[in-house]
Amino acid sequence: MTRIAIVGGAGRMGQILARGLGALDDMDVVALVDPHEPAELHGARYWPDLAGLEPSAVDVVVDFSAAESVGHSARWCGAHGVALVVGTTGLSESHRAELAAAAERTGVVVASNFAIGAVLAERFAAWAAPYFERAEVIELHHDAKADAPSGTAIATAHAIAAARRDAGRGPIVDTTTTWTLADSRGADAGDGVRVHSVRLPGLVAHQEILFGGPGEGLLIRHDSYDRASFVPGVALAIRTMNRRAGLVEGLATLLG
């Protein structure tokens, strides 16, 4: 039985994972850490900071809380040997140091998402990025989401850029001449990949990857309905990841 304590368990995201992950058979959710006490304990118990935790009573950390969290469980993950698990988003470089700190004394899996149909639709998109001459990804979130454009996205456009790099294909050039609006062509993530993001309230996480080429087009689009979409993914980085030590950046490669 893998003990687990995750932290930001007062949030929506935080309360989903400890109803989903708590279901599981394999799994038991020991402790939900947060400055505000949960709504549902979900038969764990409440802490308001990991300092009160007794270590070697937890075996993962699950982080989705808010960035400027994330050191503090590195920190304490990395002291204590707790392998940790995040998909907390808009992550500083500073934020990253010290999650790969923390992975030279545990295992560590950080991922922009853990919707294994967003993890495909990724690979997907790599596949295909070499046979088209242009290429623009869509993010749609709601209206809460503080970061912009989402890790996903950005995942997603550098996926895209490598695949054409590795295939000999350029950068993409953008023919727009005209700006009418200022910054109306998105954001370029790299080699003129474009990324825009939507937001707006009833969405959950979404989006579409667009390709073009002579008289074609493809689109892959995977929709997050509902968080309980992560919950799978988060087992499967928790069943799946090395305890001892390493980083591992994105599921994709947990799913073999």
The other form holds:
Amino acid sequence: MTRIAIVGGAGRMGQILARGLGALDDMDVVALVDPHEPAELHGARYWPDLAGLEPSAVDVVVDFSAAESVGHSARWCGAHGVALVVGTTGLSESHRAELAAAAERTGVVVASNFAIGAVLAERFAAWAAPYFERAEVIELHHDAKADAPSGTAIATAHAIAAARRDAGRGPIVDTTTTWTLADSRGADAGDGVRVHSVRLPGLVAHQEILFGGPGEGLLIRHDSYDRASFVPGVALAIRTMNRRAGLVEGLATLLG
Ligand code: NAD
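Switch over from the form predicted alone to the form predicted in complex with nicotinamide-adenine-dinucleotide (NAD), please.
Below is the entire complex, every chain and molecule, led by the chain shown above.
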């Protein structure tokens, strides 16, 4: 039985993960950590801070909280040799450096999207990328999302650019010369792969990858209709990661 503490346990993802992971035969959610008291405990104990936890009572910390709290999780997990799975997005270079430092002493997985379909969509996009002249990414999320564009959109754009480079295709050159509205062509994520962000109530997490070539187009779309879509990927990470040391970035590596 894997014993799990969820940092951000009172949040939208924290509550879904507590229910979803707790329902699995091989996992036991023992602690919900959050400055705010969770609406439901799902059989776990509540802690306002990781510092209150007995490290030997936890096998894996799952962090879906806020970027500024990830360093604290990394330091606590590194110091106590507790494995760490991070889904929190909007991480800066210094947050990533703290995760890398923790990974020298314990296992760390960090992924901007734990939906297995989204990981596959990125893989399919990299496969298609060399065969089309242009590619653009549109990511669509709920209006409470703090960061833009999504980490998934950036990773997808980078995967497309890398696949194009590997195939000897140069950067995409935007032929727009007149902007009636500033930024209407979105942001260049590198090599001319443009990313557009949409924020609307009612959405969860969605992404469209559009390819265009002479006389044809290809659309790859992934939808997370419900936050439950992230639970199987988190469970996969917990089950397959090396819990002793090493940094895994992105779920794709663990999908094989
Ligand atoms: P939310 O605002 O509903 O919940 C965040 C929770 O974290 C809140 O309860 C907040 O009190 C808590 N928190 C803040 N600082 C904390 C700290 N220092 N210690 C413990 N808890 C702390 O947000 P959400 O929708 O649940 O999303 C949380 C994060 O997960 C965001 O970064 C979001 O982008 C990310 N996310 C990632 C994936 C993925 O697949 N990787 C999927 C969905 C959401």
